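This document starts with one chain, in the form predicted on its own, laid out as C-alpha cells.
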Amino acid sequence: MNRETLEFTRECFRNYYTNSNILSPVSMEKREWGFIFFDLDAVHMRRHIAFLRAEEFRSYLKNLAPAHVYYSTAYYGSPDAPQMKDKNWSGADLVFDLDADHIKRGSYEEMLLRVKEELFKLLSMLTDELGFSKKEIEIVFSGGRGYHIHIRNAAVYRWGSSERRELIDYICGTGLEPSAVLKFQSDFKENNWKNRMLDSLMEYLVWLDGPDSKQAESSKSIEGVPKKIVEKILEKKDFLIEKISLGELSEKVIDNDVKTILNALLTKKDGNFQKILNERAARADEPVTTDTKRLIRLPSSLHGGTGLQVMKLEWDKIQEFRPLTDATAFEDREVRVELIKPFSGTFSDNSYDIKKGPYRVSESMAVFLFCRGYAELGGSI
C-alpha cells in the first residue's frame, strides 16, 4: 500500500472498531495480547500486552487501530510479562487451525469452499469420535482462509504439547498403526479409523482396475510393495472389494490378509493408497495444537490481509455461510479505486472481471482489494 491507501485503510478499521461490538475472550486478563499495525516499513509484532478490563481493551483499538489483533489461547499469571518463562503458564484451550493454503491451491473462493469440507470433517471427528459437545466448541472463520476451532474443556486445560500431539495425529491420521486400528474399531457402522482404512483400500483396490492407474497386472509390480504381497493383492482384490462394500470381513480375513496389505501399502508414503486415505483425514495445522503458547486472532476483530470480519459462528449457520458476503464490514459507500493488476473472482454477491484500471467500488470491497494487494487509493473516474 502506498501511504495515501494505508491511512485510508487504518482509517476504516478504526472507524469499525469504534463502531462495533468487539467481544473479549473469557478470563481476558489472563491472556497475552499481540498486535500488527498498518506499517510502510517492515511488518512486526508487539506482543507481552495484557489488559485488565475489556473497556481497556477496546480504548485500545480504537486509538490504535491495529491491522490484526490476536491473544493468547494460554492462561497466565502475568500475561505481560517480556520473557515467556516469566508468564507463569497455568493451561491453555484447546485450538485447532484449517487454513486453506495448505489443502488447496487455487482461487480465493475456491480455496474457501475446499477448507469448509475440512471443516465438517473436523467437527464431525470432535463430536462423533472424540466425545466433545458442541456446547464446549466455539467455531470462528478466521477473517483469511480458513477455520480455528476452540475447545475449552476442564479435562484439556492442562494438557501439554505431547497429549494435544496425540490428540491432532489422530485427526490427521498420522502414524496410523493397522494391526492397532482395525483390533480396537470393530463396529464398521461407526465413523472411526477402521472405517476410514478400510474404505480407502477398496477405493484403492477398485483404482487398480481404472483407466487412471498405471498398474498393470501382467506385471506384478504395484508402487514398490514387494512381489509376494502384489500376488496377494492381486488375488484378493475383487473377494476384498465385495467384502469391505458388504460390511462382511471376517476377523480371519482382516488378520491374514488385510494387515499384511495394509502394511505394506503404507510404507509408500506418497503412493496413491496414502493419498486416499489422507483424504479422509481432517487436514488441521499441526502445529497450531501441540502449542501451548499460541496467539490466535481475536473473534470480532478484523482481518489486515482481507478486511474481512474474524467470525465466530453459530452450529446452524455454518453450512450457509459465505465469507465473502457474511464477513464483510464496511459500508456500500462507493470508493474510487485504481486497480495495479486484474481482479477476477465474486465478493458480496457481485462477480468482478476486471483488469488494471480506475474503478468506483463500495467501501468493503475497496478495503479488500487494498489488503490483498490489489488496488490502491484514488482512480480519475
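Keep in mind that what you see is a predicted model, and the values were worked out from it rather than measured. If you superpose the two forms and keep the largest set of C-alpha atoms that fall within 1.5 Å, you have the rigid core. Positions refer to the first chain, counted from 1. What changes on going to the form predicted in complex with the partner chain:
- With the core superposed, S245 shows a C-alpha displacement of at least 2 Å between the two forms.
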Given for the second form:
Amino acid sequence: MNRETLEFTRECFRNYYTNSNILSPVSMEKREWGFIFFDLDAVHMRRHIAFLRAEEFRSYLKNLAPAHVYYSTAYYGSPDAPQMKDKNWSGADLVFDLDADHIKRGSYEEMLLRVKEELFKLLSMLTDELGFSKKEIEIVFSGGRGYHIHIRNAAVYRWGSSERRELIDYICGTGLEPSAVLKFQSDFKENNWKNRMLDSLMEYLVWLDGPDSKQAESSKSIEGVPKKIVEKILEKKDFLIEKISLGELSEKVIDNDVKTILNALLTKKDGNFQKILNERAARADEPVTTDTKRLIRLPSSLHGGTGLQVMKLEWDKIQEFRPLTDATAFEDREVRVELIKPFSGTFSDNSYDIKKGPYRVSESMAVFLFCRGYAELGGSI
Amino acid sequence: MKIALDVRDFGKYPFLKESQAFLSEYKIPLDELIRTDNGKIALNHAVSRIKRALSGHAGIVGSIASLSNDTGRVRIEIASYAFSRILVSCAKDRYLISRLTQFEADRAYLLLLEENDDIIEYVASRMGLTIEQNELQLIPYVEAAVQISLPKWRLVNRSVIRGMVKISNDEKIELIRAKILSFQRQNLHQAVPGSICEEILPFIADVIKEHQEKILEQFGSVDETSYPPCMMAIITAVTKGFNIPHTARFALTAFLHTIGLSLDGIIEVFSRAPDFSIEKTQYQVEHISGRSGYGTDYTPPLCATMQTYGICTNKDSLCEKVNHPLTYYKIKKKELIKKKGEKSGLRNVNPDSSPGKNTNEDDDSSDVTGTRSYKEGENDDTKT
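Output block for the form predicted in complex with the partner chain, input the form predicted on its own:
Starting with the chain above, the whole complex follows.
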C-alpha cells in the first residue's frame, strides 16, 4: 500500500469509527486492548492498554483509526500491566475460532462457504451435545475468513486450559479412544463420537473396496493396518455395514479385528480415515480455545486486512448471511482505483474478472482491494 | 435427597461443611484450641495424619481402621484434618501438601467404596457433583474429569446429550475422588498467620523430620550418578550455557526437588551456567519447588510428556522399562548401592530394607495426574 492509499484507507476507517455504533464488550474495564495501526513500516501491535469507560475507547478509535482492534477474552484486575503475570487474571470468556485457513484453500468465496458449514457443525455440537444455550452463544463474523464464537457463561469463566481443552477436543474429535468410545451405551441415532466414528468406518470400508484405494493396497499394509486384517474386514464388509447402520453392535460385529483397524486408523493423522472423520468434526482452532489470555477482534470493529466489519450475527440470520455483501462498511460513493494485479471474485453481489488498470468502484470495494493488496488509489481516468 | 450423616460419617469425610460445623462445637476458634489439652491431642493426631499420608496405602488403611464412633474421638479426627492442613501450610513444602492432598482423596475413595448409593450421591452432591441416574452436567463433569488422565474420562469418549454426560456406576466414586482431589488442591493449602505457625513449631518440625526421613528411605542421599539421561542432558546443557527451554528447566527443577535436593542444591546446579542470574533462578526454582506458596503441585513430567516436549534424550535400556524419570532414578540407585555394597561390604542406606518402604514401585508415576494441568509459559503474542 502506498502512502496515499494508506491515508485514504485510514480516513475511511476514521469515518466509520466516527459514525457507527461501536459495541463495547461486557466488563470492558477489565479487558486488555491491543491495536495494529496503518503503517508503512513493520506491523507492530500496541497492547497492554486499558479503558475505564466505553467513551474512552470510542474516542481512541475515532482519533487513531487503527487497522485492527482486539480485546482480551480474559478479565483482569490490572489489564494494562505490561507483564502478563502482573495483570491479575480473574477469568475468561470461552471462545472458538473457525478460520478457513485451517480448513480449505481456494478462492475467498469458496473458503467462506466452506467455513460456514463448519460453523453449523460447531453450533449444533455446542447446543445439542454440549448443552450451551443459544442465549449465551455470540456468533461473530471475523471480518476475514472465519467466525468467532464467544460463550459467556459464569460457570466456565474461571476454567483453565485443561478444562477448555476437553471442549475443543470434543468439537474436533481429538483423543478418540475406540475401546472407551465403543463401551458407552447410546442410541444409534444420537449425535456423538461413537456414531461418528462408526459412520466414518462404514464410509472408509466403501472407499477401501473402491478403485481409489487400489494403489494403496499394493503395499503390505494400509494406513498401518496389516493386510491380513484388511482382507478379513473387507470379506465381511457388507455384513459390517449393515449391522453398524442398524446399530447392532454386538461383540460379533465389533470384534477385535474392527478394534485393531480403528486403533491403527486413528493414529494415522494424515490418512483417509482421519479425513473422513474430520468431515464430521467442526475444525475449530485448538490454541485459540485453550489460551485463556487471547486477544480477539472486537465485534463491530473493522478488519484491516479486508475492510469488512467484524460482525455480530443473529442466530436466524446466519443461513442467509453473505459476508461480502452484508459486512461491507463504507459508503456507496465511487472511488478511482488502479488495479495492480488481476482480480476475479465476487463483491457486493457483483462478479468481477478484471485485468490490471484504472477502475471506478464503490468505496467498500476500493478499501477491500486496497487492504488485500490488489489496488492502489487511482488518479484520474 | 433427604439424608443425614451420623457422627461417624463426619470423621470419615472431615472436609464436608457439616463435618467442619461439628467441630465448631468445641466453641472456641482453632487458634485458641491449639493451647488447650484437646488441641494438643488433636495436633498430635494431625502429625500422625501427615505421617500416614507419607506412608502410602498402608497409611490410608491405618487411618480408616482407627476411625471411631465416639463423639469425642470423631471431633479429634476432624480437628486433626484441620490441623494437618495448618501444619503443612506452615511447613510451606509443596511435596507435603501434595501428599496430604492425595491422601485425603484416596482415603475418602476407599471409604466411599463401602458406602450405599444414598451416601455416595450425598457426598457427591456436597462436592458439587449432582449425579442422578448415572448422568451429570457437563460443567461439573469436566472439572472433575480433567483431574484424571485416563482416555476414558476425556469428554470426546463420552455420550453427551444436551449437556448431560453419562457415567457408569463404578465410575461415580472415581469421579468423586477426582473432585475431592481438585477441591483439596485448591483449598488444602491455606494462609496461616505466622504467629500460629510459631506456636506449633515443634509439631511442624516433627512433620518435616518425618518427611526428610521418608525421602531418604525412598531415594537415599542424592546421587548424581543415578540421574536418568534426560536430566543429565539438561544439566549438561545448562553447564555449557545453552538457553534451555522452559519445559526442560521445569522438568529438571521438579525432578531435583522431588529426589530431595535442597533449594540451595538446585540453585547450585543452575549456577553452573555461564549466564547464571541468581535472582531469576531463585524465583523460578522457588516457584516450581513450592516455596512461593501458590499454584498446582509440580511433579516431574512422565517420560511420555518429556517425549512430547522433545526433551527425552539419550535413552538407554533402563529407560525402556520405566515410564517416569523418578522410577529410573530409584532403580538405578538401588542397583548402584547393591554393587557398591558387594564391593566394599558397606552397609549403606538401602531402600530395600527400610521398614516403611512404599510397596508400589511406580507410585510416583501412577498418581501423576497433574501433568495435564501443567501450564505452558505465558503466551504473549497471540491474537485471533
